[in-house]
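The chain below stands alone and is given in structure tokens; this is the form predicted alone.
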Amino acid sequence: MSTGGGGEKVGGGGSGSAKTPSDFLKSIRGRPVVVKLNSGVDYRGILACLDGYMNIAMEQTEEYVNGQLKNKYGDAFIRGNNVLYISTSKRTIADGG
């Protein structure tokens, strides 16, 4: 009998201190983030939660199009297949121009 492909991911270096993407995502909950969508739109706010499909719930969310603030939302939900990346934002980014 064959056990065809378990759900576990095996790291390939043996470095015990390496941080996985999952560790990173757990560590930024409740912190300010920038979520960039495939369309190029940015959402900035507080990361409330996310799941394994990269579905994201945010609070105090602001929508930026071409670097300009377009909308403010209290809470926002972003479907994971639209997400290009998630970045932490240590401070409010001063828009130059």
Second form
Amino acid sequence: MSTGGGGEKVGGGGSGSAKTPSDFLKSIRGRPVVVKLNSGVDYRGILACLDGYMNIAMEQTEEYVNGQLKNKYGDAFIRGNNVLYISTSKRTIADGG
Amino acid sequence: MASEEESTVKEPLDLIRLSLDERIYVKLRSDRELRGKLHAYDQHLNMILGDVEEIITSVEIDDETYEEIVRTTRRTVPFLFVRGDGVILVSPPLRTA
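Given the form predicted alone above, produce the structure of the same protein in the form predicted together with the partner chain.
Now the complete complex, all chains and molecules, led by this one.
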């Protein structure tokens, strides 16, 4: 009964380099990402890995609530059901704060 | 068997396994946090924690001054089963200096 979400390949009828969601998930490992949760909390960090349920493991994670930095985590695992989206960002680690 | 698939890719759950028998920080829904020793977990993120401290955060707004009063309630539990659907985030403990 285990249906790993995001593992299905819809026929690639997109524009340009048509990628499936699972291709996207494979391609963004190691990149700085923004993960928004259903609750509205933002997490920015470097994506270590993720799976078809959108469970996420990140490094150097920063937690933003209402746009304000609240916490920093060396490693963070986020349960996939809470994830609203995962977005890549051009985050520079040397961001002044 | 060198296949083009990344069959040795680690999942986020594999990385949680590295935290077994270590103290971890867990963020739950309903503004709750846990700090305890991870004894066991599964793919649902059900967890068994030992020597746990639970922190419940509540914010009240004063009717007259409209200031936010942040209250925290703490309790300690020697042994705890956590149902996975309430888990938001898992991390090694925050190192507050």
